[in-house]
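In the form predicted alone, a lone chain appears below as structure tokens.
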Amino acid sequence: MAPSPTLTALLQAAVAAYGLAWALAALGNRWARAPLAAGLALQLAWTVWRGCAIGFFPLTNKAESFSAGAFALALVALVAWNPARPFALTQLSLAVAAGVTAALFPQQLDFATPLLRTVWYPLHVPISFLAVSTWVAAAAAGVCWWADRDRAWLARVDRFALWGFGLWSASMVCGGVWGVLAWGAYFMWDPKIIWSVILWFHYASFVHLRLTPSLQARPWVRPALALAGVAWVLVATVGTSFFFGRSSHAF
């Protein structure tokens, strides 16, 4: 089903005010916070209607997918918002990315197939974006560390992980309940499944490393593996997606 123009322009409308806020952010303007604000609740109206009008979370098409992952990148910024530079644009960039991606992608209304008409669905998708969001705001923590080698960056970056780290076990623990109600099995050999368990002792070593004596005198050890775990987080949700073959976790 076609949606109105009014409700694609509202997703446009989103993905412009994020733009606005990188461009603002990266000239050091201390108003970059305001429009992404606004992107936010004009994304918001826009995730709200189409979710009226095929009476389910939106969270059916490539579309749908690839917003939610954006408002859950700008809604982090915007909660740890910090003005340094490499901190706000690395996180904003994605968002960005992911709504122009969002926005290119048919904007068809697509009604939800029964496998996902369960409450595990729309708590395991969300949350798992949630998770994702956070562990780009411990990788931006981390190029700032490595851009003035200040040590409270790397209190972010370990705090960040660890919220991502949780978000994400939460995540596995509502995917595994949904998938025992649309597959009959917890776990399967599927692409995505596999990668979210190795991104799961990527980020469980993660939030170890701090408490490793041996490790104490080399900080960029941390900031280092922020940083590949963003690698492997779009590994595992755009790669499998679109690289790896046929996944039942495909958007």
The other form holds:
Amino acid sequence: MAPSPTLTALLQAAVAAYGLAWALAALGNRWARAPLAAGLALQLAWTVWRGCAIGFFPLTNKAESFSAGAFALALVALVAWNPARPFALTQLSLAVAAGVTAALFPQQLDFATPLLRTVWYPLHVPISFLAVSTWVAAAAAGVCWWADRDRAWLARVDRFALWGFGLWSASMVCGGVWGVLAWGAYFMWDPKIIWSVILWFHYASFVHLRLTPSLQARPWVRPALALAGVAWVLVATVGTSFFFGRSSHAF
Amino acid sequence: MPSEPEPRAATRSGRFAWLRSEGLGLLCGQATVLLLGVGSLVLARTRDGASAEVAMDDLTAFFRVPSPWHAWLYLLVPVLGLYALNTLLCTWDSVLAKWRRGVRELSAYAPALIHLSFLLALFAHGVGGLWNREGATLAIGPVWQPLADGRQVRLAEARLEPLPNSQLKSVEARLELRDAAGRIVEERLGYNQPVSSGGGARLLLLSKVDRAATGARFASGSERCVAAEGAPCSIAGLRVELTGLYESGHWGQVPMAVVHVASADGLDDGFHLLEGQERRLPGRAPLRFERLEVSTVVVARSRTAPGNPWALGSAALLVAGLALMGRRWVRLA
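The structure above corresponds to the form predicted alone; please provide the structure of the form predicted together with its partner chain.
Once more the chain from above appears, this time first in line as the rest of the complex follows.
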């Protein structure tokens, strides 16, 4: 189904609002949060509209997947708002990039296939996007630590990494249960699933870093691994969708 | 999931202290990341070659046909073994130290639950990877047919809900399963709704809904009956058993039925009939193969997955551990 022009314009307006938030944050303007919140409201309207049109949670194609990613990134940026430029700009850059990508993909409305029609799907995917966005916030805090060496950023890196780990674990449980119900297996040798496990192991190690005595004198390790984590996140989310060939995860 | 740092000086001494060190855990975690990352690339690169037989969650294919391409997995096994041992020892030390200090808050033991969940997940992967098996694919129609476990199954009803664009939205199939004693139980089968037993260890999963030949309709004089493979019918004093049924395109342009007929007066004969063809039988009206009976069938695959119940237990422990974390989510040690 072709979407109405108004629907398409909603996403474009949301992305423009994120862009404005990025520009204001870059200028150090304290009103940067306003367009960010407006962008979220617009994107929420876009999502609800599409959901009503197809009668299900709108996560059926690449436009909707990237849009959900942009929404989660913007939401975490708003909730965890900090005016420090590297922190806000790191998150907003990725939100804008995901939003622009969503807007560039075909905007057609697709009905959810029968296998997607389970409660585990709208739990698994949005929770995983929230986890990823929280890890981006951890990396953004790491960038701030590199900039000013304030130990308060290290505490933020730890906290965001832990929250992301908790969310990712919950997402993997939902995905695993769905996998058993749909395919009879909670794990498969599939690129996206392997990379999901990689992310879990990376951050499972990460949350133990601050407790490791031999690393107490090396505070740079956590920001560095938080940044590496975002690189793995990009491989897991974008890389496996485009560069690893066949996958049970179409998006 | 981090435990509080514990005064483990007493347990850190000795030749095997390195086995319970946080450093080893970190090393194993990052080695796992590296090896799985390499593995994902190798599997994508060799999908039509060395990894062609690797399917679902199977581990045996990596060892059945050993290949240098799979070195990452051969290395991963000991790394994960070491990781499991390290996790077990660290968790034991941590729990013991807390208990001896008189710590009785449940949240203090949340990380231990998450560690146990990890160990159980590794065990589930091992069990599942080695012993999970794909079973037969069945086209279940209205006629009883045997299952691998000795029971019989048939489709009692299939409700198909279409989308506005005529694609399938949902399927709910009502299956009847009959055991050797003739007891019948009903099960529902649909997408994301397998017939499951043993905590997910034995599954019947819906692949698709189709139309298929499920029987043959016979006529003799004014009488009619429908026979299917394994389900004979009676007509004009004859017992008609269908021993083979071939749709058009298999033997020719016309469907063919292979039948065996028997009667109380001594008739016992076997022959084949093309659709529309009839066979003269001594002392009675001819038997005619009127048409193929085509009905809705649900195509389902059976799967034995002994790792699934362990993975379910692991997931439950993980969720319990995360839920019990409480204030630890906000106040890091």
